[in-house]
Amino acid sequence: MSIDDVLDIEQSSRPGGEHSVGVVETRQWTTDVPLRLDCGRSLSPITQVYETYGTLSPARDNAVLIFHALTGDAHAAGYHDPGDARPGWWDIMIGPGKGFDTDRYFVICVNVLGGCKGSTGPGSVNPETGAPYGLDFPILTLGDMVRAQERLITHLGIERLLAVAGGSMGGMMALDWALRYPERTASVIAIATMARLTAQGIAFNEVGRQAIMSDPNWRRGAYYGEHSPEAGLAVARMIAHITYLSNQQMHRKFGRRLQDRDALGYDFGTEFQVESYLRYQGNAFVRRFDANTYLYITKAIDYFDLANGKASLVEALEGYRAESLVVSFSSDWLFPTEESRELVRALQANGVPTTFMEIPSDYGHDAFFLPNDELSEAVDGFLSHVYAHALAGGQP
């Protein structure tokens, strides 16, 4: 199971209910102050997006910022509309009585810079040409993009977060975060992510970066207009989803059954399930996402690395202050249980106080995405913990 099943099986809720944040709405904010980039360049004006759930309390203490995967988005819970058919990407996680609790914490979801989903990004329109930047936009990290961030936080009038918090490339955020505003954090829960990524993982992103720039109908990014690279991004998505799943999910799931057929056609046809269900991920991915924002989003992960040239990731970790909690699945093969050990090992080294745990799963990569009791419970307890220590005058 996918996050993509999780929501098509909730196609049937709708908004409401004791467990849900409701109808929520999307913001945005603009500011024309240039935004000094890791590349060189500058960029300006910037607007981001973003949603809320929750009441921030009276003493501005009680604030969690969600940092979105890859593919995500400022959507993180709720419905847009009532008529909605699905709620926003965690939803599961996020809610009255779930992991990250409304009734207590405001908790703030935002579109990375760079997104497609109303953060300035490639396919925003260059002040300076009237057209879409394309290739124009400068090269980000994830780091540019907590930053940016960071600015919206002030402008919200925060000055302290009770949490930071993400999973997979959010979590690697979440963890910049704490390192470049340790002032401002009071904890971190980092799921499915790592320090840096592998050589493999580089190695999936550009094979998928690969895909989408063979396609003809990408001229160089400029296809704003245009017929976009439909299948290009179409490939790179059914590559990086087979790196979230587990062999195991896989063979539960699919087998080698085949599909709408009885025997073997012999041809290019699609034949087994895993076929099909891939081509039709990749086929519904196109329809919400941009291609030039997969490819400045990837280089950004291939790009992250919290050593960031110090001798060890000990080292690199000496101003990091905030408690932590550190989640790995054991059957993600893409962030493995290994890496999330060599950095709880660094934050130990600090004196970090920092909570592990591998949660048990056949989901891979994934598995943050859905269900699952022991995520909630952790998360819960963890930022009770938290806010407790932070009620009473402690300084996590």
The other form holds:
Number of protein chains: 2
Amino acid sequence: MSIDDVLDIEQSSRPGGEHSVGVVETRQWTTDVPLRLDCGRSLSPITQVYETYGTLSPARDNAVLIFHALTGDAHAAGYHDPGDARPGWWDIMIGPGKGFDTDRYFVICVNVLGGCKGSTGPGSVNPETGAPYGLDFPILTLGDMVRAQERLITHLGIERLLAVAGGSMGGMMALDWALRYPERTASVIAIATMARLTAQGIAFNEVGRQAIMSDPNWRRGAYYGEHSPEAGLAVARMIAHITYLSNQQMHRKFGRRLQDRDALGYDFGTEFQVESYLRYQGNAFVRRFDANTYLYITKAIDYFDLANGKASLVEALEGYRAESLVVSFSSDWLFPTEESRELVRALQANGVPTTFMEIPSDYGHDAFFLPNDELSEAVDGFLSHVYAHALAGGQP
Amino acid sequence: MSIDDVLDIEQSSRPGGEHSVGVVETRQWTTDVPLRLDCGRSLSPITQVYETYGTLSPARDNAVLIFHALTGDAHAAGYHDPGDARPGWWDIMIGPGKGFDTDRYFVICVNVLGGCKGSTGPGSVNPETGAPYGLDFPILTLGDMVRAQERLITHLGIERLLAVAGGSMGGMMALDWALRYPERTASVIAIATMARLTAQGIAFNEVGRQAIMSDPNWRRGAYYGEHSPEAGLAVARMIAHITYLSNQQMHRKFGRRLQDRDALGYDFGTEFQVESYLRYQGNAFVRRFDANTYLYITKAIDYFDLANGKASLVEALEGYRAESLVVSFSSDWLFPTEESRELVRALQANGVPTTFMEIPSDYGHDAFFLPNDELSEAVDGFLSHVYAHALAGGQP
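Condition change, the form predicted on its own to the form predicted together with another copy of the chain:
So here's everything in the complex, that chain up top.
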């Protein structure tokens, strides 16, 4: 879920640069204490991989937990090797002097439960069978993933987070965390997100799942060690990718330009640049992502509803206390501004100090992955404010 | 491409009703004269199936040619059998006293070349091999389809059309016809359409094609007589179907309501109503449509560019003369109003009398299939005007 080809890495953000967290390491933590899931089942053992950037203050009051989006992972910033071509997925936002300033804050990012980048997921070994879980893995909610991370945060010795933050699914998890653990959350940064997925969002996720599940190589999820359902996963990714971009941006970036051709080819090969781009995105994705994880995480996103069980979002947010920064992007049609506004109205109705901004952008939903001074400055300013407030003893 | 479940058929439009064209018959016409296609190849023989409603005037001056959209066919109005559950795809617009008033006009609708409802297409027998064409069928353009229909119109003894009309792809073909045959076109009704597909539109079409072509049953198009690529076609249809609806309508129609369940099922079955609806649409579609035709027609739509080869749309429309009615729908994000406006500006820059209206609707791109008084009245008024003008000898 990144626009790799527009991500221009400045020298100062390369390993050794003044704005880079440098070479980082992914760590892991495993617990045998079963986690009771929303579906009623329990899961154990649970491994979670995570990365941290910056230094935890002696008072342990400067920790920021960042939740990744659907296809993200724990590697949010820096490089695993000085020779890596690309840094972590949110390196533009995390580092010395950046939006999440690692000179001041201790930033943590955890691969979600159900993931395929080191945390326990459908590709992990089921201790009962000795084989990968596949579809025996329990269906998860974003709340389950949040509760798993709460254990890790506790294990790291952090009682209260200065901020929880994330974009898209990550923003949903940040909201879930703040509602679930009000005493442990000083603030929330919710970017390009909403209180529950729209019917249209569910529809796009469902078509992606259908593409995967109708690939014969999927074999009801039992494909590990065999051919994986790459074709289906690539189609799912292509569908999703269109929804991450705006119509305007696609027009500007590709228009109707042809790829490597002077004229129409009159065949079903790749002709238009936008086709070539999508096929590239689909094929690149299947090399780095697991199809079953795609099923599980999209399902968790579909299930997410901050108002769950309550008559209204306003009522549901009664226990929510954390000062909040809500950001939307003008051309994001998958997580539209109107949804952010509804969230903001519900927060304000509960007396939650809330700052809202819609950032003008042509980049659609993917805008939050891209360099954006307005976003960096808003996050930096907001964190400075809540940290000063916390240092002044202003926590509830 | 119809919202079947909101299409409520009034008694007066049932067979025998005062607003129904009644029981109709699909006819066919075959010619052995080869058609030279844009791709450089020739095609022969060519069969086209068509239906007509109303009566051709003695002066042969009241003929209206309606072009169907991607998944349509020649059966635009009336019933093939009095017991049919549903009428033709645009019965709401075609009939006595309707928008296209068959008491006054002679309405023709032809299944496009490349189609799968009777006209020659990839499922037809290739005379060179005695087997279905499959991928040996030549790649078509909308212009090829239009030129094939011009032959049929000539065969029917009609020199000049009172109007060419259509929605979506049908509107593109109407524009193409008017530019190609200015002397033979009194007017154009272009609904929910545009002068060329957007990059986003190409992207959605391409993902649909990838879904079909990655289905192992597709077998490079040579599946006739075997299992057809139903799973891939269903996914393609589901993707497209989302783009035909507006976010607002999906929210109103489905929201996050569950299907046949009181609570979340925590499995990958159909849970949300919107999922159930999409799966139903996908499965119903594969029973009535051919996967190769879907590939060929989407490709033809991608290729369509009214400005083709010219520096600008304004320049390209220099020879266009037909008085035009251009209609868009406010919530149509696949064929957005802005694209209609661009077309209208280019027509007006060429001195073409053009009426433009954006009809407020929540139904997205599919709005033109649904009962809409504004649309009916606009079409009726426009046709009355151009017919009066033609009768007064006002043709160029």
